[in-house]
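One chain is shown next in structure tokens, namely the form predicted on its own.
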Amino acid sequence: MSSRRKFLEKLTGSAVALAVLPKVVSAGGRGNDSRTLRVAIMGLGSYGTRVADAMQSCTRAKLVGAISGTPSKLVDWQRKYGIAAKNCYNYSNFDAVRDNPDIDAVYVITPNALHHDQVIRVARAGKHVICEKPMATDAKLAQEMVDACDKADVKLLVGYRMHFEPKTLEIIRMRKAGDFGKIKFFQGLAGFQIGDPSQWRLNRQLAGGGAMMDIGIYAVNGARYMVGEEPVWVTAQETKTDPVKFKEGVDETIQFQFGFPGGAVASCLSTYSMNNLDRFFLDAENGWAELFPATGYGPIRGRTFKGELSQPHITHQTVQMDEMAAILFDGKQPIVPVDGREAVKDMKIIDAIFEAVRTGKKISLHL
């Protein structure tokens, strides 16, 4: 089990999902929504097993198959889930799934630097591509896959959990509406302690870099959903105490600034070396809203001005899917996007971090 997994249990606890589901609701396009996203795992690590658990409570999209360098886990995985024989495959033989119709879409979740030529993969096979965040290990390659998957003409999309949080959905829906009128600040706090120092997320040929890929990302996607606007500027800082855990090209402590067209500034923080850190809050006119637990595994907790968030929990792996289904099939517009698109826009920003820490200098944006 990784330590990003065991902090993130320990940091928001335990909830038991419920056990029945929204009814999707189409919107436009195909409007089948009786149509089952079927989806083959490719990575069969602790976060795609996570990933597989919550599909058995999904509506709309089955675990069909899966795609694993460890021929024993793809044993275990025929098992545990009924998975068929023939829909298991390697890293080497996986574009064969171009052949087989019982696979819709393929789940990459597999270290970061491996997304790219494994989705342009996919995509060359004629399957859908969900693909973990970070998308890839920098904005060239990630608009590389966008490219591909045009080409291809088969919808990438991204593994944006949050984008579906109903606690998060309801402090938008507020902004959106107004309640908080001019919003003025973001803060964005995201990290922990990390473990083994043999990990592939301590290796920069397979990470792209540190904590910030790992989980700065939410903090960097957090400051737009929750300010609404796309970064103008960033400005970045780095620590590191520990040279040797975290060697050259792997960021141990980050703390970066944005500024948004409207005003409003963002002030974040992403590490691998202190706990305690999973926070958002939007200080606004009117208003102010946060999120604390912001980006666990659920349930998250928030409350705004107007007093404490009910929305309930639902396991959020199992509605990411299930509402990526309703994408798929049904062209449904999620409120927050999680296509590739969505995800070049993120990695801009990260390479941008990483260049206002080299350089010391303020970094416009162009998104």
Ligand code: NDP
Second form
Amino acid sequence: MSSRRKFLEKLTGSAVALAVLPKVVSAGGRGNDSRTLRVAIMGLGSYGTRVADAMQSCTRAKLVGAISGTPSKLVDWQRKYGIAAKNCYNYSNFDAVRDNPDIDAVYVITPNALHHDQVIRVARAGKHVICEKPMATDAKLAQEMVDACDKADVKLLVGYRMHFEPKTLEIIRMRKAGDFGKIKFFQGLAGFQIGDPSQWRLNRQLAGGGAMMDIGIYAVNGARYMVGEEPVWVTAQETKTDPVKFKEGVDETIQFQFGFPGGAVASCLSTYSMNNLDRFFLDAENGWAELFPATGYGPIRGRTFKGELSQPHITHQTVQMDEMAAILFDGKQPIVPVDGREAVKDMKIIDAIFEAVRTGKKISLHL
Ligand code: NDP
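If the one shown is the form predicted on its own, what is the structure of the form predicted in complex with this ligand?
Now the full complex is given, and it begins with the chain already shown.
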């Protein structure tokens, strides 16, 4: 046999071997002993379903359970995702997850105001918790969630999927490498035109606010990871064009500004009444960066003064859940943190934005 043929046969053999190896080996080189994060999703709505679909491509996280107030959804999910009936719960009995050795973590994807109690109940049941943004409806409640998880000795992570997005991370890498020089300005535009006036997002009791809690939080959080500092002051102004749709305590549009210790300033917009607003812009001494769209489900588009960013699109929720498995089980430190303490900072900033709107004053922050 010619050496070329032998070589080709060897190559084909190893390619076949690679194809049949468990995904976990080929994907991360982390080895077979890496534990799989077995997750139950709570709240089988639109985003819960997106996460469940994305998790079908995960290498380290697996959807194994579901918690819902709608029995028919539990039946559908058992069939669609191969979930065992014994791993399904409702909102009255999910504390029993404590006695289920097949679930490592619960991912809370319900309306914002429900996160606080649900996260604390999961923590008391001894399971790790992943909670959707906004973590809570104010910083005090958010801190109680962190404390409850500490007390129960479980970890709390928040679904900040952009913290794992490749183009976002490339800009952060460039900033840390000093490519931009001194950061001077950030602009974060976050908004969309909201439809159905009867949805929970426009109900203060369930949403904890309006656009700011839902979409403005991306500009709040983005300002922090793009500038790389914590804001030290906030000013904010609210405008409301439709007080019937956007009732008392449900913000329609808020413009807000931050000051950072290094001298940079940020100017941001959060709205439920304008489309095409999903853009981050960073300006600095030696250059600039733009993400547009910046936080949608992707593909994200990014440019800097050096040219177009070409990092590949990966389904955000797939990479998020795999990375969260590594954070929870291997103690991996993400480039931009996603833990509960990090999320409390966003809630403190949002509290300050609301205070600035109410008082018309510049509010100091100590994060
Ligand atoms: P949906 O309304 O589509 O789903 C919410 C689900 O929560 C419902 O389907 C229901 O599921 C459950 N639920 C429990 N109690 C209530 C209640 N009183 N009213 C309404 N629903 C209830 O919302 P989303 O999935 O869009 O949002 C859920 C969370 O995810 C929010 O916190 C939101 O901010 C966050 N989110 C995050 C995104 C991201 O990119 N990170 C994107 C979109 C949302 P069931 O019938 O199973 O009980």
